[in-house]
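Next up: a single chain in structure tokens, the form predicted on its own.
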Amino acid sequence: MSSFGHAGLLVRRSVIRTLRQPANLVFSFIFPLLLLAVSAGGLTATTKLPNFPTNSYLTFALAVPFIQGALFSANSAGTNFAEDIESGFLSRLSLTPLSRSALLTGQLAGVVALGLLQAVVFLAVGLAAGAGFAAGIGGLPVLLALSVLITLGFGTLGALVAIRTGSGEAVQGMFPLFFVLLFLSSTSLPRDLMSVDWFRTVATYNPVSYLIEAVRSLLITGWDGKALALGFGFAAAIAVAGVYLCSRALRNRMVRT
């Protein structure tokens, strides 16, 4: 069989195998909703700060749970693969002629897909509540690209760190790191708006508030080039760098095994 068909096989598990694990499902779609419910019933009156972009704090929250998604798909692959490598499955696979580039593929497309139907799911829900979409119909396709995107970069590090120790622990372990990383974001005001210099700069130098902004670009602004550049620059950036990571790892964890 070629890799194409290994990996088509490995595609095949992985997918069924995230959509059968119904709390990994209501976690990752009911909390981003819930956070997302309590920050645009609470903080309506930011929207009157000077030069806010709009007057509809859900519209701007609304970028925030495609970010929140993508962490916990990356806590989902990262989980998923080191019960792979406790079980024995990788093991197996080592024995095989199966290529790294296929095993990666496999393994990381469960996350793809659950991060495609959350997004789906997150601007369904936050178009029925209100918020609003100026990029329209065109936008549609940027957007989940974006989204898959950037889930893809952050389950290439949940994958990273489940392939480096070998431990579900560990992946749940970083994953309170992960979230840090996205409060110290432009979560909750864009950031020319900060008045804290210290936390300002630590925003501007986060690649996540530049994947929040570009999603935020499309329901906000429309079509922002500069935004889309960044976020969609910084999201591949993510996911190269991780599957080159992974793959180096995994050489070394299929060499051990």
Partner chain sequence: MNRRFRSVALAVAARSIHNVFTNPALILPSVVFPLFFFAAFAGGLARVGDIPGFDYDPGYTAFQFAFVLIQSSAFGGVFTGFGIARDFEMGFGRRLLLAAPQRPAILVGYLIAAFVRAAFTMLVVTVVALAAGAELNAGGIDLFGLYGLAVLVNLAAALWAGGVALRVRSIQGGPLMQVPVFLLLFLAPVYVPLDLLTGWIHAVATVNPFTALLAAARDLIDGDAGTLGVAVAISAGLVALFGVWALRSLRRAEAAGG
Given for the second form:
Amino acid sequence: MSSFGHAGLLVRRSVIRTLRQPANLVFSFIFPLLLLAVSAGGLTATTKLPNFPTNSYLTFALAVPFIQGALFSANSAGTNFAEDIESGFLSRLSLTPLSRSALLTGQLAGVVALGLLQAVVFLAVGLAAGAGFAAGIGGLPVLLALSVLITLGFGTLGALVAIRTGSGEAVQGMFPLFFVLLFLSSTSLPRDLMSVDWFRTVATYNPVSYLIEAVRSLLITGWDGKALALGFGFAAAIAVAGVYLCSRALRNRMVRT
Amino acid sequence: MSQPNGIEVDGLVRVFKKGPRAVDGIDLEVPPGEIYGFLGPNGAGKSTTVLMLTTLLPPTEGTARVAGYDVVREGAKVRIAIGAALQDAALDPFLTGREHMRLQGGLHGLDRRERERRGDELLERVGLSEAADRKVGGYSGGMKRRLDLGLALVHRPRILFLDEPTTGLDIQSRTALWEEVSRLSKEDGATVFLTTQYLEEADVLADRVGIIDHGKIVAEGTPAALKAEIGHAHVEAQPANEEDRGRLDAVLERCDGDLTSIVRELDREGIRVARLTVHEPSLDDVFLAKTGRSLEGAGDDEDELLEEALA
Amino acid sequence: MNRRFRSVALAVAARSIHNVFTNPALILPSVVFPLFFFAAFAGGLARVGDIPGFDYDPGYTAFQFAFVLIQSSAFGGVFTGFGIARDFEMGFGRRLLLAAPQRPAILVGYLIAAFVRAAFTMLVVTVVALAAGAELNAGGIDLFGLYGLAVLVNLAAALWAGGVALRVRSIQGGPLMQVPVFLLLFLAPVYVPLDLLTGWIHAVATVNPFTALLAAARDLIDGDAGTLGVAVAISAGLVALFGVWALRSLRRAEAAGG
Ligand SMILES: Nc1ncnc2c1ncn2[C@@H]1O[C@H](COP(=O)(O)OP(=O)(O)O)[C@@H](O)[C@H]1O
Ligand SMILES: [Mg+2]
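How about the form predicted together with its partner chain, since we already have the form predicted on its own?
And the full complex, kicking off with our chain again.
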């Protein structure tokens, strides 16, 4: 079989396996929506703060599930990869003529598909609940592209931990770290409304802030070139760095195993 | 309270929901000070019986008295009188051997000083003094078993339950454990209820053996009596020249296992034999005679495999 | 409580406490998560205290300190449930059932461990909150009420989670212990007082028993013990309810052979 055919099979396996796990669905869909409901409910009053960019906290908060879903995807990509390493499946694959990049693509296809599905569901639920989408129908492909890129980026980070450690437990262990990244960003308030200095500084250096703000700009302002450039820039940087580090780590592992 | 240190079981049954009749009407009596060997293949119902006798599992039917107390109505009193090392030695990988001893001593209400003293004494006794301050997670299978046995002894129980104490151990650890168990019975006068899948273990260790299969006791008695019950030694011989086979078999038939007359007859008929073996009946023969199957490999798993193969 | 009962309870408690405090993987989450919530809420949302209609004298940091204190003691209880589930999954529960003449003593032992763990977390959270500049208007009696309330919440959560653990007897039961507590905590006025909530969340928070506990905790920090009575009654009710639940679960575990 050609390397291409192999990769195709891996893509199929990865997608099916990712979408079939009920735990994945809970964490990828229900949990982010639950947090959205809680914060949209609890923080609505903050829109009364001067300079708050919108009068719908729901619209403001709707950006968060997109990023959160991507963080969970990182977890699931990493877990799947670690399982393959622990079960010896990866060793078996390294005996085939499959190239590393094809292998990586195959393994990450599942989370990318999941990311796309998440973006569609979150947007639909948000709109149904009364959120705005300022960029309109033309913004849809941009939003989806951004989501996929972000999911891919975090997916490679999850895979990286899995490849480096070969342990599903290590992947689970970084889960809280993702949570920290998410909450120490502009998740709950715009950065210029953060009054505690250290927090604003952390959020400014946290790349997750720019991912959220890019998604948020499409929802609240429409077309904000700067926000989108920063968002796409950081997402692409994470994805490129992740793919590069993964393929390097994979080279080491496949030599070792 | 007829048997203050013994075990009396009457019509004991345990049915699991969506499961088999794991124990299907067992009667037995173990007098004080005896080592009773409960022998049976995997899935026979040994552990289920032990769990009921140690008050961990309520019986579906029947009664059992341990140390003179009813296991259902007087569970707390039973638990004070007994010690048990269950099938999977449940140890906490985060604790050291010594910390396990302290915990167990505390559970049994020993005061602090007594806890330390008794713990050291038992660790010594089961040969774990050296390893006492290492985390149990790093112990070998044999060490875990020995620690579990030591823990079961903390409160000087009068009756001891050991569920497959040597399964999976190497020969050396096994022999060491056997010695310890005999010592407990001979020197401390403890009653021991021990389950095993190994014929040899029951043969060497037990004063009396009960053979269990599919939840029922199929034979019971001293190892010698059980073997005698199914007949005496029989002799197998291999002729030096294959053409003597017929005459040789006739001799064996005629002499019916009596070694002296066999040798005399063979000499008289001028038959030369290459090999002559005396086959003592074993507990496996007993098991075979009672169940139609061999004990080695009569377990659950094999049955399932067989069913799968046939399906 | 007779001597044997006490000695079993203390042995179980000592061992659980030993395990928790010697394993970073067990103690860290129960300390780090509350601190993290505290940083994210008190730090990130500080301006929420400026919303028109938000009047709470001690300030937003103290407002969130109350939530994090109660939240951390609730989760201290849930984590104890995890420990029970792990013990029964690996068969260690049988060792305890076998050695204890009176088995409720085992449950009491775990509860003592839950209390010690929560006390440690509460101490850390308090120190951090004070260092972060939370201003407490509370007097001695109010503080006593505040920590007493937190302990009742810890007890109720530990009984709830312990009950689930004794039924499921596997760490798979984790989400079942955790999610309801999480929901109860967050479907309450976490970020702003109840009157600033609107719509469905206002309706839910109004009937959520945790809302009254949280309000009482915040009032106590503000030096007002007026709502404490209701909160204590509610949490004592929860303790009684989940106490029955946990004891019945223990019977289940016994009937199943541990
Ligand atoms: N908790 C349980 N639920 C259902 N079936 C069980 C349970 N425990 C044991 N069994 C079944 O009862 C039978 C006897 O098991 P057990 O007493 O463990 O046998 P042994 O200890 O002799 O290997 C087996 O068929 C086993 O599968
Ligand atoms: Mg067994």
